[in-house]
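Here we start with a single chain on its own, the form predicted on its own, put down as structure tokens.
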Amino acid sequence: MLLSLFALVCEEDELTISELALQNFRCYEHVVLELPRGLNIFVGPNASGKTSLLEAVLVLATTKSPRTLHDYELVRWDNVWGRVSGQFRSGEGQAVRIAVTLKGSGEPVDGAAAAPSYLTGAKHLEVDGQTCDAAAQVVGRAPAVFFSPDGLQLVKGAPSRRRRFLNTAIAQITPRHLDDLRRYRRALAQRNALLKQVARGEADGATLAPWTSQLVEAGARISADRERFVGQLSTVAADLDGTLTGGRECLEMRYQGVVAGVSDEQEREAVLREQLDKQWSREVQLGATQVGPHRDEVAVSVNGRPLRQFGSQGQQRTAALAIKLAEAQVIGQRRGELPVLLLDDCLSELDPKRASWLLELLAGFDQVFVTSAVATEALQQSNWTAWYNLAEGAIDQERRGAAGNESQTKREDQRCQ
């Protein structure tokens, strides 16, 4: 019954990462891993590099880390540069190699490897060896979904966390979404600067017109993409949360904004412009745009009560996990291929029954990476394909054969210090 929740997705094409190579990335000096499809489990103590492996996959998928806003922090301490690359394969055998090279905070010293000549900025992106000038040329080529203990902020954190979640998820489905966000942010910054000038008497309202038009045009599309995604997400997440809680909870998500519920794009633009006009005096007084996608919210409730204010820690954690699993399913339905699923320490606060339910659900995905500090009974009894023990500067990898009972162990020097 649990697997029926993923019945629609299981019929889609598969996407997997078959090889992951790191050089001077986080604690890794150099490591190359061959990764099979199915459930990959990484077990090791804290600071052994488990999360960094998942983080590297997400950097390839989205060009950004979920753990820091500063790319140089991804580079191994005192190194001038770092690099992560991965070979992704579709179910039809088509392959794409993505690579991200990062500038570190270290200074060049005698005997140290100089940064590659192509690394002229803070970050260099490549697809199949060809330089990419913008993240939009990479994002969506190999989608991935990441969940970590910090994922609770998705339901208990500030609205900006939920907006950022939507931006990342939708960009992996709709290529133009990143461009809409770029145009919107530029128009917003220019408009806010001009509002401050109007307040000081250094400019008149007419100077805002072109930036308001760009704000309205891009904002209408962004809000439409978000509302459609949240509508799909809410339905799937409700089913998953109900499964993980034994049917005791009813999860609901609702997109909130000044144009929420408006279906026609031109009407969305008209409503957004009308709301901006109504806020004119207040905007001049505050020197900031008061309505638009940058102020919108996603309301999350369980059994009719706002989860952020009234949900227990357990309810929040289960709901956040259900939302991330739902994100993966919606991406799979919209793209025709499931994303790689990355779950960091997702079982630590689940009771044995919920942990077993979750691991059963994961069988519906083509490739999953799960990390844990402890080799729990639920993990050991799961239908895992590859098991990695991280300790003492090495990765011990054990794989099961197609029948699930043949195994081989390989030791990889990870040089994680």
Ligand SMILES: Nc1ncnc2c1ncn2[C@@H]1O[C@H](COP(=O)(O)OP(=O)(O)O)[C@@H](O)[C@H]1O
Second form
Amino acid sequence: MLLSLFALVCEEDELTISELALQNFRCYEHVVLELPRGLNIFVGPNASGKTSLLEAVLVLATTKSPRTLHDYELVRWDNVWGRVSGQFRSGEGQAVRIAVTLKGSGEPVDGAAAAPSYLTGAKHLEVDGQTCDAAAQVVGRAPAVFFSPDGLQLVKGAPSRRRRFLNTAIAQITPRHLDDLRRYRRALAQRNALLKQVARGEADGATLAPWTSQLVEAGARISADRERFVGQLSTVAADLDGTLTGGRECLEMRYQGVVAGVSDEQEREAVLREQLDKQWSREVQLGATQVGPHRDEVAVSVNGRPLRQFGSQGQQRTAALAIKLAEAQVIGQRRGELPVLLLDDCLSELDPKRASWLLELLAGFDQVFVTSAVATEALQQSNWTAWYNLAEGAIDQERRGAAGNESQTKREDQRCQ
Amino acid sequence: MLKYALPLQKLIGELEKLPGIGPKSAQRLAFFLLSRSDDEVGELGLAVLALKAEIGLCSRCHNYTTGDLCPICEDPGRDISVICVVEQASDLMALERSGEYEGVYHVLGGALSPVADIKPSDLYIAELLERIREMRLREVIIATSPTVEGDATGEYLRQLIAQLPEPPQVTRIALGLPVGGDLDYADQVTLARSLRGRTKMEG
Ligand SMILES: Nc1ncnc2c1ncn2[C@@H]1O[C@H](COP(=O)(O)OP(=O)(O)O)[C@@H](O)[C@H]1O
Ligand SMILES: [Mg+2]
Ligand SMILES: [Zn+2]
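Here we have the form predicted on its own; I need the corresponding form predicted in complex with the named molecule.
What follows is the whole complex; the chain from before opens it.
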């Protein structure tokens, strides 16, 4: 099953990031890395800047950090701005350069460079040197999937955590999704404000209908996209989880929303509208919209039991990994090219057998970044194409050709304290 | 910190409030004005004063005008059986520049927004309905912006107009693709919206 999935994707394009440049990004003052396809391994002690590198790639792919909702945290301390840019190539030889420039927090210290004039807001997005006004113009150009031990929250955390996961994954498949989400949030804010006014007798309930229409239109599309994605994800994740647990467990994911199970688009709108109408008096009482995609949930269960409440830490951890790997595969199937896979500190949590299974699986991807605090045997024996040692503010890169014979070491001069 | 003379400080403060002008540009503009002759600066001052003193809203469509009616409403060549509804006078100017439209307009003065506390009574909606009732229109074209607020305002108007006796036809301007843009390069959001707003081909 797994092999057939890969075969399906591998015939298509291949997406890789060939160069990553950081300027005042996290601990990096200035660094440019050339990155080969295949397995890239980053090894270094705690706080040596491993996660920051993977984070930078995800910022290019999604315009957002997996670690924080505050973009200014990405800018190197005491700097007014920072920048990450990357050159991506797809199999056909097409190249795209994405750059994200960010505003830092606080006052500039003496000697810090002033922000470039194009950075008028908190964040500036660029594709091939052209300014992009909306994230939807960037997201989906060069997809990536990031997983770290914190990804456990995907099964353990609140429903909002799983909705955010869906948003990012689907946006990388269908950038239009971001527009739907933006419109939905806007309509929701307007509708809630109006509900409160109606409750206070300041507005007529009849003026609610046009906002409900906006909400329903975007909401029906969002739920359709989510249901389709979760359906595909569930199959692949169950397969991966089965392998990780030696076939002992049966992972299941189910999309839960008011319009789940309705396939026709107009029908979806009608059902959502009907549900909203039913809640009408309660909504006025509470001053908030009670049903819709903002309340959606993805139920994750193992052997029929909800994983969030009843799963052991170990079960939750393997399930989260399986779901993220499945996300990468589904994105690959839907787009015809696999995303860049970013695995931060994941191997330390797996026993040697599963670790080598995972490394084998990674061979099916076009480009993978793996970080680890220690150079384990499994890592050393893996089929890596580039090995990076991070220590004392420098990155040493060693490369291996496809045959594994030529090997060269290159020392990147950069600072990280 | 160095303080400028009070009049200069005041001007810089006022200029900073203008869209697209930051503190640095405001300073540059203020010093530029200071360096010009009295006459030149006086001209600018008078022009600014005249703006609000002499320009008002058209009593019919709420476009900007120096008289009672705006040039469009006064033009006997315009087709008064079609009204195009826009949010702002600047939207009207954009449509006029296209040279494509021969009907008249109605400026709402904004879009509905409960968040910003803009209610139907804050817009020229009652006036629009009054015009429709009086003029026995053929068509009302809704040209509010393609935002959630603009779309909701358009939908609200459509519902109100439908309740009138003998309501005119209501249409919404189509969201087109940028000219000179190949389908390949049109951004995905624009494309997706254009597809959703597709119209039936007549022929
Ligand atoms: N905005 C920032 N500016 C400067 N240093 C930062 C910033 N954010 C985090 N750091 C520091 O960067 C270092 C590297 O962090 P990280 O990439 O998470 O390392 P690793 O993943 O190797 O443990 C840490 O010492 C952290 O404190
Ligand atoms: Mg780390
Ligand atoms: Zn007029």
